[in-house]
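One chain comes next, on its own, written as structure tokens: the form predicted on its own.
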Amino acid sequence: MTVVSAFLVPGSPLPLLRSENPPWSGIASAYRTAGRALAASRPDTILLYSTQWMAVLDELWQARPHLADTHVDENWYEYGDLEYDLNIDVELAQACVAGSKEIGISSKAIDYDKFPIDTGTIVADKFLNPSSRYPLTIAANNLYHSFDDTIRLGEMAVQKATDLGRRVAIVGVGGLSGSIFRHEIDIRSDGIVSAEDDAWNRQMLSSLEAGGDASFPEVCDEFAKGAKADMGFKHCAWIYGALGRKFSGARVHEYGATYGSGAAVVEFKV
């Protein structure tokens, strides 16, 4: 079996940098639970797609064997810096570059020092892979790719992992409803911006718990439009494609808010 675990997780740094804050502590705890589940699945590599690594011209794949530095989030810099230390499965990344071209998607490997790693990738790696035990294969979010393009990328990445004999954990990094508070709030009373967004989020999470089949992209499209979901909810397209366009259900470990936007830690049945 190639795919041994799969997770949808938030990319906001707030639960990591202020895990003691009550509205964010549950997300931090659930993230750590997901990390233990990922470790128990014994992957060789983590296949990760983050909505916050944005690309325009090509589908980008990280191919630098090792990256370590300090990152300052462009939005939440006042909460602290983000240290990272990432190991990359270069062989699988290069296979995905070739595989992207095979499915008609222009693709490029990224391999240079001090590359600006995005917040979402760092947060997910910190929680899910705290000792850097597992190498990553990281795919960018090309802003011009559709939901279906991203499904096909997830499928392709798993096929390449299968060809190389890799056991992989699938991680889609991104949020739920995309609206945030536009004014300063007391973070101790953080919550979803609106009751409408909350309803959309809960409906989507119920759909994930129930499982997905061929009609799942339509469910996601309706949610993305109604909730102004993070990047069209393409991080879920990545997971759906990687799971072979079907899954029998999922477990929502936690649902909450990150400065008004929706966030959840979800573990898929594989």
The other form holds:
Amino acid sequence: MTVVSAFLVPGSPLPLLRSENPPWSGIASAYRTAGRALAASRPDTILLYSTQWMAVLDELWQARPHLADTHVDENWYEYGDLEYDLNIDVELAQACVAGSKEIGISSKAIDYDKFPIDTGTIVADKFLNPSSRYPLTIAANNLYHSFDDTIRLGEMAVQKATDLGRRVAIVGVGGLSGSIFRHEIDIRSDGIVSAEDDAWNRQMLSSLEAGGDASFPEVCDEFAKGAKADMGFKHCAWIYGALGRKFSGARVHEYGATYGSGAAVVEFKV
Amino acid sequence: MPKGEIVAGFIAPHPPHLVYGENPPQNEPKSQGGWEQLRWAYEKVRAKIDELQPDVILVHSPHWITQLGHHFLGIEHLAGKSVDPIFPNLFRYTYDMNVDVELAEAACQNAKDLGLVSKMMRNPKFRVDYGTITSLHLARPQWDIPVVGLSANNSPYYLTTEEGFEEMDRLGKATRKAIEDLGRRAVVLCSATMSHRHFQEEPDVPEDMSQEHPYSMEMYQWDMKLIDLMRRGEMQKVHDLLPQFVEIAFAEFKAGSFTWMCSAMGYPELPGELLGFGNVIGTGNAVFEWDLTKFGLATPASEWKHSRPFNAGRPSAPSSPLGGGSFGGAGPSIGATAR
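Compare with the form predicted on its own: the form predicted together with the partner chain:
Following is the full complex, with the preceding chain placed first.
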């Protein structure tokens, strides 16, 4: 079996940088639970897609063997720094570059010192892979790619992992409803911006718990439009594609808000 | 202290290709040139800044995207290496800039007074975005004039384009008042491309100019329509057309830099001078100048009494701006009871 676990997780740094804040502590705790589940699945590599690594030319794959630095989020810099130390499964990344081209998606490997690693990737790695035990293969979110393109990328990446004999954990990093508060709030009272967004999020999470088949992209499309979901909810397309376009259900470890937007830690049944 | 003035505004687009084409020592990748007409246009900007002798250069960049309000760089000295996440093959630039924090703080406070959510960025490890760096390098490669950097709030994307522009109008007014109150002689840069539809793939040799042309006839015609109005000084018509231009041409003016600059200058209904136009991976880029001294709306450098001699030296930098331990952050604390 290639895919040994799969998770949908938020990319906001707030639960990491202020994990003691009551509205965010549940997300932080659930993230750690997911990290233990990921470790228990004994992957060789984490196959990760983050909505916050944005590309406009090509599908980009991180191919620098080791990346360590300090990142400061451009929005939430006041909450502190994000140190990271990532090991990359370069062989799988290069295979995915070739595989992207095979499915008609132009693609490039990225291998540059000081390349700006996105906040979402760092947050997910810090929670799910705290000792940097597992190497990652990281895919960018090309803003011009559709939900279907992203499904195909997820499928392709798992096929390449299979070809290389890898056991992989699938991680899609991104939020649910995308609207945030547009004024400063007391973070102790954070919540979803509107009842409508909250209802959309809960409906989507129920769908994930119930499982998905060929009609799942339509469910996601309706949700993405209704909830102004983070990047069209393409991080879920990544997972759905990686799982072979069907899954029998999922467990929602936690659902909450990150400055008004929706965030959930979800573990898929594999 | 004399009342401060904005002496000129420039549309100063930020394709990293232009830095790459120039081969400055700060940028790692080396090219065979390319995009000369735009780079020659920037030579005129550089000469004009020499002539105008500003105390400060302010730039609003679409590539520092903030969700919660309008942010200002608030650290006196910022240095590091900026790698463009979109074009890392072209732009890996070692920057070193001094910030006019006093002016930034005043503009930030004025913005709050006008009802905008506005914040000062105080994290010394913050990495400055490539849009800010590119426009500033192309306008003043010596980096010897303090700068003020403003973020692009995503309001035009979250709200309507018109609502977003209304916020930028207020931000421009806040900026102008700060410049006037603090007696600064300022140049403002709108760091933005016009038509922003672009090719999906890069040529093997990025500087192969045989591959460069407008994305489409429609994009070219829209760029020329607006440029023609700007050259004529029919600026109200430009502002009236902006929402449509943004919609059709995916114009980067949507991020608000142009509206901010025009608002800060007091919406002069004056002809600008087109210094150059060129396409970069299909996008339309105009380098444009409004020299307000030419119209009697600002004082020529020869008549201006600088509070300190022009280019007399940089503010002293901290000994180790990037050193030290992890920044714990001065962000909102949740208080003892919640811990």
